[in-house]
Structure formats: C-alpha cells, structure tokens
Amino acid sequence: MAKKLWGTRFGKKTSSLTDKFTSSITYDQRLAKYDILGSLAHVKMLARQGIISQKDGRRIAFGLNSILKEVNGGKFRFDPSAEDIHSNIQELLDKKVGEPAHRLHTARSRNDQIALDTRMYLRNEADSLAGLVAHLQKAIVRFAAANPNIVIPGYTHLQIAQCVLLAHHLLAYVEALERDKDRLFDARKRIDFMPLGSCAFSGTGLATDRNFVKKELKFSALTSNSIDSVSDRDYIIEVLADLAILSVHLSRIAEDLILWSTKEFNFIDIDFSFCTGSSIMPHKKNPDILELIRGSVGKIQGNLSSVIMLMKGLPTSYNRDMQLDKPPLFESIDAVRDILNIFTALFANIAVKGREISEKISDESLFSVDIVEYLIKKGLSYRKAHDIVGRMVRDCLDKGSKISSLSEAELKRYSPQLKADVKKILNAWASVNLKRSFGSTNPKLVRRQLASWKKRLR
C-alpha cells in the first residue's frame, strides 16, 4: 500500500473500502507529465526563493526529470494501490532521492496541484483537438474541390426542396466546424491561467513567487483569488460544453451521409474499409461506423451534464467531488478525438454516385422557387406568384405530369406573364446558376469559397 500524504494525522489504517472508493489514480495517471512538469517548475522556485536549498532543488529536480523520462518512455509503472497521481509520483521521488524529496510539497497542495495538471492537459488538449478539426476540414474540402459540378436536391423537413451543389452542403459542413475549432481556441484563453501557489485555498505565509512559475509553465497569466483557484471548474464545463457542440455537428454529418447512402437516397458509396455486414443477410453493408459515432454523441452530451451537476451544489472551495470531473472529460475528449480521426478518413473513402443522384433532380417541384422568382421579375407580387406556382404545382406535378410539358397557351392559363422561355429554368444546372445572393449555392460563389477555405486551412 502506497503511503499516504496525510496519514500521520490518523491514528488507525482507512479502510480497504475507503481506499478503493477515494482513489483516483486508475484515471488521473494520464496527468502525470503535467504533474511533473508543474513540480519542476515549483521546486526551482522554491530553491531560487531561498525556501529550500539549491543542493536539494537540484536533487529533487533530478529525480524528478528521471521520474518524467520514465513517463514519456511508457517506462513508468503506476502504483494501483496509490490514493492519486500526485501520491504515486511523489513516493517514487522518495525513493529516488530521499529526505530531499520531502521538502517538494513546501507551499502547495493538492487542491492546486490538480487545478494547474488539468489546465495544463487542457491547454495542449484543446491546442490538438481544434489541429484535428482543422484536418477534417481540409478532408472535407477535398471531397468537396473533387466534385464541384454535382447538383444535389436539398431537403427541408426531410421533403425534397430546392437544387443545391454538393459542395455547397459540405462547406455548410466547414463553417459550422470552424466555429467549434474558434471556441476551443476562446475555451484555450480562460484555461490559460496559473493557479499554483493558491495552495489549500488560502495561499502562503512563505516568500513565494507564482509569478515566475507562471513564466516556467509559460501561462499567459495569474489566477487572482486562491479560493476560486482551486475550488473552481468551469473551464473544464467550457470544454465539455465545446465538445457538446462540436459532437452534435459531427452527428448531424455522420446522419447525412447515413441516409444518403441508403438505397432511398443512393448518393454516395461508403468504402467498404469503414463499413461492416451483417451475420444473418448477406448482402447488407452497413454505415456501422456512422451510427457508432452518432450514438457516442449521447454519452458526450452526458458527461457536460454529469459534471454540472457535479459542481451546482458545492460551497465555495475546493470539495473531494470534483475528484469524480476528470473521468467524463477524458471520456469526452478521447470520443472526440476519435470521431475526428475516423471522419478525416472516411472523407477520402467515399465515391459520389452522379448517374444515380441525376435522376433524382428531374423532379420539377425542386424548381418551384425558380419560377416564383422568375415571375416577380417579371412584377408580380411574391404571394401572387407564389399562389399561381401553387395551382401549377397542383394540376401538374401532384397528378405525375411536368410543368416542362405545357404548351406556352397552357401556361398563360396560369399568368399572362408565364412564357414558353420559363422551360429554361426548369433543369438544376440553371436553378443554381440563378441564385445570386452572398453565401448562396451559385457555382461561381461556390468556387470562391473552396479557394477561401483551401487558402483559409494551408
């Protein structure tokens, strides 16, 4: 059993139930290069502080500096009987070092400790995870740069509606992602803030100096009150809240190409490497991976929820729950950035199914905003020529005939303004060639901002 930092307090041994239920380090283990790193830096201002003696600052910091080669080596061995991280590293610096390694708790605690580790894990976790998102966007705006004459229907409600470029959808995919890689980027801003020195949550009557481990650890700042220093932790909620909603996005594109590679849509073609069947029929191929990554979603939402629920009703300072914040958030973050990883994959394995996907835009109701448009141009009112497309719609494509097929006579039934040229806008190719609005479906529009986002992502 691993020796406890507080034990000499005790008179008698915890429980094997207190121990298993207290202990933290099956999880936290993963912060030990940050624990080890905020040591060293703690321990030479100790030393230069005059704290603790240069010989042991350099002592401990040896040992320390061995302790961390063990740890980026995969070397490390981790003591499963040890109450936290900071207990498990702190042990083996005895053993390294001796009475030195005592003095490398002067003026910190625990409850700081963990604050700095998880700041630092999350400053060099947001730091990767916007880099992923960044490289599915540049996926994405590959697969959209190699099919950029594809003309899709677009669905609201899950009804047919209007014709839009393939790559239109998909940079609808690169904006909303360059939003979640911007507020991981902000998240980054509140996390960089230095809260070793607060100690307990009180701070030190000890001649300390935070601001030089502030420059050590290389934060652009210092956390300003010790009690909310080590007693908060919104942001690790702001995190798990990024990643809440980066995860719906990434649902939602695991949800599109789930339906638009069914047989009822039949857009594209998911490589069979990112695919699976089935033990019973024979012929299925199935987005398994897509559906995986879809419910993950669930449980990453849940862990934002867990750990709010954690902190709602805590006093003000540090409280052994928030022990238990860590678990959903390296869940959280390690679904994300498996999510990112496969979907950057996935990207260049899909095969865009044009002859199939051009049957299915001759459907003339996909025009019918073309041809209101096209009959305010001529000065009509929006709701009368909204209504006269209306009554078209009703007698021709409600009862399987094309408004393509009238006669120039038949189509005057309707409005005096219709004419024979009408039949020119009525093919998807012109639909999106009409559109001229700023960030509209227009080819032209479209082009530039492939070229924006390619220039955007180098």
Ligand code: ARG
Contents of the next structure:
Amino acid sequence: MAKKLWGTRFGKKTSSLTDKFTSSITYDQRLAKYDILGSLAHVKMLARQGIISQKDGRRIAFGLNSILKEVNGGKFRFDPSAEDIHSNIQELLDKKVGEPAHRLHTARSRNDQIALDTRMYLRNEADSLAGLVAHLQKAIVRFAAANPNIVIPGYTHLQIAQCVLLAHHLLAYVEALERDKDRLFDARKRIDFMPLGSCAFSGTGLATDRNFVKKELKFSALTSNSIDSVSDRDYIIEVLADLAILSVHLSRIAEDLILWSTKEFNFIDIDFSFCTGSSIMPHKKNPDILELIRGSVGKIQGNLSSVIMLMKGLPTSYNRDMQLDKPPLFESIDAVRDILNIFTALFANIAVKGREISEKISDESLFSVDIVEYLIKKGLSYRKAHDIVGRMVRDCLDKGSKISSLSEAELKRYSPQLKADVKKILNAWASVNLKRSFGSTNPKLVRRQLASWKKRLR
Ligand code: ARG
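Counterpart to the form predicted alone, namely the form predicted in complex with the named molecule:
Okay, now the whole complex, with that chain kicking things off.
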C-alpha cells in the first residue's frame, strides 16, 4: 500500500473501498512526465530562494531525473495502490533519495500541481493535434490536386443541385479544418498560464519565486489569482469544445465519403486496405472506418457535456470532483488523434471514378441556374428569368424531354432572349467555368486556391 501524503492526521486506516474509489492513478499516470518536469522546476526555485538547501535541491533533482528517465523509457511501473500520480512519484522519490524528498512538496499543493500538470500536458497536445490536423489537410489537398478537373453534381438538401469541382468540395474540408486548427492554437494561449505556487488556494507565506518557475517551464504568463488557479478548468472545457467542433467536421467528411462510395452515388472507390467485408454477404465492401469515425463523435460530444456538467455546480476553489475531468479529456484527445491519423492515411487510398461521375452530370437540371443567369445577362429580371426556366424545366419533366433538344423556335416561345447558343452552356465544364465570384467553383479560381493551400500548409 502506497503511503498517503496526509496519512498522519488520520487515526486509522482508510477503507480499501475509499482507496479504490478515490484513486486516480489508473488514468492520471499519463501526466507523470509533466508532474516530474514541474517538480524539477519547483525544486530548483526552492533551492534558489534558500527555502531548501542547495544540497537537498540537488538530491531531489537527481532522484526526479532518474524517475523521469524511467518514465521516458517506458520502464516506469505505476503503483496501482497510489492515490494519484503526485503521491506515486513522491513515494518513489522518498525511496530513491530519502529525507531530502520530504522537502519537495514545500510551498505547493496537489491542487496547483494538477493544474500545472494538465496545462503542460494540454499545451503539448494542442500543438500535436494541430499538427495532425495539418497532416490531414495536406492529404486532402493532395487528393484534390490529383483530381483537378473532375466536376461532380453538387447537392443541397441531398437533392441534386449544381455542378461543382470535386477539388472545390474537398477544399471546403480544408477550410473547416483550418478553423479547427486555429481554435486549438487559440485555446493554447489560455492554457499557457503557470498556476504553480497558488498552493491549496490561498498562496504561501514562504519566499517563493513563481516567475522563475514560469520561465523554467516556458509559460508565457502567471495565473494571477490563487483561488482561480485551482478552481479553473476552462482550459480543459475549451479543448474539449474545440475537439467537439473538429469531430463534427470529421464526421461530416466521413458521411460524404460514405455516401460517395455507395453504388447510388458511385463517385469514389476506397481501397480494399481501408475497407472491411461482411460475414454473410460475399459481395460487400464496407466503409467501416468512416462509420466508426462518425460513430466516435458521439462520445467526443458527450465528453464535453460531461466536464461542463461536472463543473457547473462546484463552489469556487478546488473540489475533488475535478479529478473526473481527466478520463473524458484523455478519451477525446485519444479518439481525435486516432481519427486524424487514420483519415490522413485513408485519403491517400481513394480512387475517383471519373467515368461514372461524368455519366451523372448529364442531368440538365444541374444547369438551371446557368440558364437563369444567361437570361439575366440579357437584361431580364431575376424573377422573370427564374419563371421562364421553371416553366422549361417543368415542361421537359412532363414530356420526358431535354432542354438541349428544344428547337430554336421552341426556345423562343419561352423567351425571345433564349437563343440556340444557350445549349453551349448545358454541360458541366461550361457550368463551372461560368462562375466568376471569388470563392466560387470556377476552375481557375479553384486552382489558385489549391496552390495557395499547398503553400500555406508547407
Ligand atoms: N487528483 C486530483 C485531481 O486530479 C488532484 C489531487 C488533489 N487532491 C486533494 N485531495 N486535494 O484533481
């Protein structure tokens, strides 16, 4: 049984039920490295300030470094009976260096220690996840650049709408992911405050130097209210919220690809290496990875709610409830990391079915807006043009005919402005080329966007 940091005041042993129920070592062991790095900075400060002797400082640092080596080398065996990672490391240090270890916890508490550990952990994770988002963006840009001239039927309300470049649709993903990356960088700014030295919640009467610890650990600023320092979990909620938004994007991208890989859409073929089969239906090739990506998003949203609900009724200051922020946080981070990794690999394993797609874009209803704009350019009002094209579409649907097979005389009956040259715009390539507004699906503009993303993501 690990020793309790607070055991002396207790006249008797805690129940094993208490120990098991209150322990967080099964999950906060993930913070070991940061706990030790924080302690190393703290002990250096204590010795520098003369709060402990230089000699004790050196002994403690020696012990901590040797534990850190075990942690980094994956050799560290956590004590399952420890209350938490802080106690576990403290006890190990006691074993390694003896009496000087008793001075490490001077002028700090586990309340500010856990805030420090999670902030250091999240600073790293925010950077690392943003890096993985960038990898995914690059994979999408590569896929778009490999298929620059493919025009697909675009959808609104999941009903066939207008022609767009596949690359344009893909770059929509890149835009959304860019905002996700920005949000993580932005969260990092608020993570990057150093809370250690706030102690339990009121600060300390010892002559500490929090600024020194801040500089040692490369934080940009100090938290400036000791109560808020141990009370605040906004930075965790913020990361969870950022991951929740990011995961909604990932889920929607997955949904697009699931639809596109159906026989009904038939836009893409996902390589066998990224699909699974059916135990009963021999013909099946299922996009299970994409479905699991979509499915994982449920727990990522749930984890955000979990921590928000956890915090909402807590009195200001530290409460043990807050220990429970870690499992949801870690789960979301792990899930998003896994999704980003597999999604990046999957994007390199999709083939575009150009021939099948070109068969779908013969549906002339895709060009109705182009005909409306053709008439507007000839001076008709938007309303009038919309009515004319509406009538043409209705008649063609009723008769099962095509606009392109109407004679010049038939066209004229709809509007004297409607000439045979309108037929020239009734094809996918003409349709996308007619677009001119900034941000539209015009191939020249999309090519420019592709080039700019390639440069930005380099
Ligand atoms: N394990 C706790 C947490 O994750 C930190 C320990 C503080 N415990 C205490 N009894 N003051 O928040």
